[in-house]
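First, one chain by itself: the form predicted alone, in structure tokens.
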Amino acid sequence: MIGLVAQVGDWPTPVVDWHALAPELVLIAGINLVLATDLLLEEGRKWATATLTGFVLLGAFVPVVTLAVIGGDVRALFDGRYVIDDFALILKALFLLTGYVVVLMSQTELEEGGYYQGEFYVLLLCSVLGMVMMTSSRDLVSVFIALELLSIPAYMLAAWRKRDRKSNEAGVKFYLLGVFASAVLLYGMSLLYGATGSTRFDEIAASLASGDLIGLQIVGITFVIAGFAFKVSAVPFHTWAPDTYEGAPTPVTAFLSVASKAAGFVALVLVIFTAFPTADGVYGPLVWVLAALTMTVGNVIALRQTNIVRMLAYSSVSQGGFILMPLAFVNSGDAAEPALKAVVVYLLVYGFTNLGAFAVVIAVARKTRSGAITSFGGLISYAPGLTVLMTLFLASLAGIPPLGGWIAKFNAFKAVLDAGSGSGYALAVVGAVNTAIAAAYYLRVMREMWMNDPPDGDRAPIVTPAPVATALGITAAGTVVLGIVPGLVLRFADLQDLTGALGG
């Protein structure tokens, strides 16, 4: 592990690993650059802020790639409270790429809608910075700061169309419930600090493992899990998601459903694997119930939706249930390593697939001006490319081979079965039933596109803007490649790196 302190005389002098912090530093510089550029540009040239934001995100992506290629020891900074390991690097890459795709998806809509482009991209970069910081945080304080840094800009982005009543409703609901969840989370963290005497994950884990859990520790763990359950829209903490997703601008909805949800799961993975590894008697049953409820409620309600965005919102809720499945059995049987790999792969696959589905929705809505599922009727007759891509993304969400969704679901079920317990087998059965239910509403959209006629008889072709087409290409490639060669990312989910960084 790369050390942080060099002794000079009687005082320790901090030696900062600038390479390890390069992604965060590029984003910080980029935020200031985009803000300054927006102040200096004339109104007719604000489109340049989108291009600049894209370069900032790609610029932050470069040191992530170099750190991954160089490999080597885990890099720990700030007394082990901030760690750069393979787990952090692959998820930093996911968040930066997600941000770049969202920029591509939003560029044309913001230009045509006359919205505040510079401010939008500044807030987007701030939220991505919080997500990038989350992946490396190994301390309750830094996790909470990262969570608020990614959440507060998201509240404003959800209400971006300030003259739209639904967008205002989306922002207010997201903000009020988000603040409540943050309060619950912070209260749980304060209880843990009071019960263990530390905010560092490794020290909390050592304290919890030193004896039987006391009531204060149990309540603290429960509140922390509940706070993160809101961020990942797990049932019954999901009520904000459908209205927020429907009311927010579609690119923002895509961003919230992928990046914001993934950041919540990253935080949940970190506390379960590194802070609560021996407290499975507390979090295990809680996560089991959350996973079963989230899958079932999300899928059952999604069956009744007539709006494609609300359907994808409830689909996003149900997909969160599948990601939660392995986390219920981290300390059972041989499930720990498979559980970490399952969550990482699922987040990557889900990111590409869901972003791609929303990119198709954006492209189609430019012509139909509707979010109804029936507006996709006969899409094959005038937009065959978009039809094939949407079929690809929906099939991946349903878990149909050889697309990325099937390997994600396979790994999730494998981790649950590796636990070798009756509750694991029971949750696998619940997951299998929900997989079949989910296929029903995905197939309904496919049938609408391939077998029905256009609702208004208009078969004029859809012109897809170049940025949206680029986003579709990136997401489609990721969906297919991860399904065929998932080993490309599996090495980045090494349990030894994640837990060894704390002990080292």
Second form
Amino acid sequence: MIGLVAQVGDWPTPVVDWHALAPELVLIAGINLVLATDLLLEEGRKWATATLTGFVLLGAFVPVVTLAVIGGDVRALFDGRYVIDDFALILKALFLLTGYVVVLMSQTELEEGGYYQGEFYVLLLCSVLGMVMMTSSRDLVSVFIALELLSIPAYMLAAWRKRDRKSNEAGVKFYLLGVFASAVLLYGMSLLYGATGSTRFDEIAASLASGDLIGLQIVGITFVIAGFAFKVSAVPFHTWAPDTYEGAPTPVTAFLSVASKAAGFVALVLVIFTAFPTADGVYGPLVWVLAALTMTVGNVIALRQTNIVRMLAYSSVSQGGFILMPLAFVNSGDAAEPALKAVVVYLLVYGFTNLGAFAVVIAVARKTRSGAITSFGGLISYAPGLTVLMTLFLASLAGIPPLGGWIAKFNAFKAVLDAGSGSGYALAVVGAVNTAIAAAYYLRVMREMWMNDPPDGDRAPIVTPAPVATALGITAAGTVVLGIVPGLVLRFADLQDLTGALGG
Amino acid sequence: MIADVVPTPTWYLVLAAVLFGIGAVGVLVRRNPLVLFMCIELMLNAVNLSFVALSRKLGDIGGQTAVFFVLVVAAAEVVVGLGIIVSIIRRRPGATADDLATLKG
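Structure of the form predicted together with the partner chain (previous: the form predicted alone):
Then the entire complex follows, led off by the chain already shown.
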């Protein structure tokens, strides 16, 4: 007995870098705080939970900033299973900011709809925590836990309007396909673990690089990519996305289409860049086909949508194709560095732009009570501010300079061309054609707003609630600033850091 | 004789693959949300079996640790999933996955 205790005493105590974990710790404390506050508040004062959630997200932002300012070495925790580097920090910042903007967008909607406010914000914070953890995970198990932590609350958020058929349906479709994807992903992970002998990304990479790939490894990699393809709603795994986006409450849709999708891409970037970079014979063609299909199918279906949210849903499917594009060429030529930059910049720009577009949709739908694209008719005559902002966001999504979307697309194409291979040029051509198709449906909404008359002739001005206006301000600033000075974020996408951390 | 045959980890891997296959086919062909859900659970348990068998084969504890995480997450998923499915069945008794077609296009 004493011997046992002595033995236990000999265990090395893990050294925990509390500063590096501070963003997560602030979020965990915040989740408990909001939950407790919600219990104590009486029904009429539940709005305070929204304010508190906003402060928690901003509070978690502080350590992210201090970590970025201090900079220095990459901080690796728990045997290199949890790593804080520049890549992780910039994406943590994106997720926290997205969470904050979603809180701003939800506030009025939840208050007016009489939904369960306290619980909503607790779940939102849990989901953001999962995303923040995802950026730092460098192990199959921690990636899986982060993925589930961000997905499970999202299933509930999608089904939030409990008595509404559409919301129920959105929730159940998202849930069943999401869990199915998790099972596929996990099976791939178990095979990969068996074939390489480790769950740590650096050890998996070393094992895969040491010899020819065996069958088990190929199946494992394929299943893992397919599992994440569900999360990022890549065609042919996209079927849940439009239904879930339309049925869920609009702020939740904005959250899913930006944050949840970005988290899926972060996971894809991590496994491709750090776990199996040398296996490009397996994931290269797979990602190539996914990217080409995703852009094309998303765009073609978006063309014939009449509901604005559904159109934005298919547009977000097709934007996902552009983010996937550089990932097919991570191991060919000099494409690795530009590919990482392209994905990070695209995720940031897409995040701001898409959130902004949804914020406009929320503001307009408060008056028109409709989701039809025609309900945007003549918006310029009674809501010029919203019209200009929506035009800005749509132009950015279409990739018109000098907005953020242009710089994002430019980087993605540059990375693909840097690969210098025939398949790279072919994918660039597919992408270029799709950029042109996409412009058509973005322009249609613009024409509706600027040229047509209001469908019901009602020109009463729209009152935009202050929180939604703040959200619009943040997203518009992000879209414009990233387009003019993308250098602000480019230094955070340093390939050396991401892969170097795994060596040490 | 039969008693002389000692099961190797490969047997369990094959069993896991078969279970996973049954679950996956079930998800694709069955229409009742609850049965769909059971099929997904079957897939998750196939994953657990596969993790344990591989962990035994490699002589590494990592795979068995992963199983604990999978178990806990699966339990959390059950709670959320049943909540959502129950709220649907309450509104529409006897609903199948095909009836959930208000949203399409």
